[in-house]
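Listed next as structure tokens is one chain, alone, in the form predicted alone.
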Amino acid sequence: MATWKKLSLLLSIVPILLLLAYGFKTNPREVPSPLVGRQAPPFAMAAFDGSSHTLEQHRGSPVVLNFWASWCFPACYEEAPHLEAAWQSYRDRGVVVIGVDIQDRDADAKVFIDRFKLSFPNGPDVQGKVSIDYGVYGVPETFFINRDGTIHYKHVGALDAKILKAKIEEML
């Protein structure tokens, strides 16, 4: 009888261990987002500069929606200059870049924005609703949203100039 219980316990633990091993081995950047190809969740955000932004008001324009935080080092620090450069390069072609600061203090976020001289709209996700709607589980994460509001691509981790250019050009 004791052998039967041990065997049952072992058989119930093995699937859990295999699932954990799979989870630890899987690169989160390679997990496909179920949102790609679907309509981007709507959002409204008050930016640090006092402006207001909704996804709906940018319908018809490609949108780069970046989730970041000032405590996200080094990834958010690495990508910030690339995001600003992309904004400067593509804004005249109708591309919109929006930064969503999550789980951060406003003062720290404003220091970050000043440090990198970010001129595109950035605002806090006060209630965390935007992050939840987009399924963000870490920073940085970036969504590339087509003119029709569908999510074209999701990037997990720091962006570089090459990725930004490639994904923006695909949306133009």
Contents of the next structure:
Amino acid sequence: MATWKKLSLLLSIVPILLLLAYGFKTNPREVPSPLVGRQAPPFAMAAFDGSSHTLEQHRGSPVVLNFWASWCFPACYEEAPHLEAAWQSYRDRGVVVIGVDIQDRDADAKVFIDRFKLSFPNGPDVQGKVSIDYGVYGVPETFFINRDGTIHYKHVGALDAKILKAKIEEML
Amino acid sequence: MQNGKRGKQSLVPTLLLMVFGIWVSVANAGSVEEQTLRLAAELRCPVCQNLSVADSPSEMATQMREVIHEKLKNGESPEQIRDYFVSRYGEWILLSPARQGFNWLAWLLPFVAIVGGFGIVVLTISRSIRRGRQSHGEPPPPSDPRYAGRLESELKEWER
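Since the one above is the form predicted alone, can you give the form predicted in complex with the partner chain too?
Below: every chain and molecule of the assembly, starting with the one above.
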């Protein structure tokens, strides 16, 4: 085979191999968010218990903003007890946990809240405005918001106690 | 006379500007519903497999269409709305990558591949034609006398 043929074959194969190598190196579960490091979008939410919440009123406190749905099984069911435990452990240190129920029926959401005895504020995302504002792809997704309102970290998928503790401690 | 000439000279760019302005406004025209669908068709549905926000029946896509509709009604331009979704989801949300920076590679590479492929086909065909011409001009190589003799005898046998 002529040298130029070998060279052209090599030149066409090497970029493809490099691209594949890059693809294998990336984590398919990692969904990059352009919001990390930027100011969290403001929101106002009427919780199921009748209270109302805005992000602005929690300025100065680290906020754990969790997007969930009652139909999100098993991930949302797995993380719900950990969220409640984190809320109980850190509420005295000023940490706020807020749940945003998306694309759900209110009755189903209330059953979910009762089942896991969630005492932190949870409310429906009417018309999906909050989830779209936060660039949510699916549930569960959780945003850790610093005291100054910047997004510290975004977690896609079910949270566990270890991640919750680590990320909250980083914000405190 | 000179004034008239100058007037005509300044009229041309003015007319061109007017035509361009009309063309731009026609391109962006249409009812809010039409503009909503046009913009939704440019956005990727986050919960679907390769479906645009306009084509997807999912609840999230419906909500996104409502957001686009509301923003258009509030006077936001399509560009601003596109930027809003990019600021929330990243460039991933655009079905066609923006024509800038590294993205130009995605736009130009298919054309480079087509032109390159066409060049290779033309080169291969012209080479084979040249080879064919060369082989027609040259006398055929001498055949092996053993095969020639065998062929001769088999042909004679077949004729009988």
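None of the values given here were measured: they were computed from a predicted structure. Residue numbers count along the first chain shown, from 1. For clarity, a rigid core is taken as the largest C-alpha set superposing within 1.5 Å between two forms.
Chemist: Checking Ser12 here: with the core superposed, does its CA move 2 Å or more between the two forms?
Modeler: Yes, shifts by 2 Å or more.
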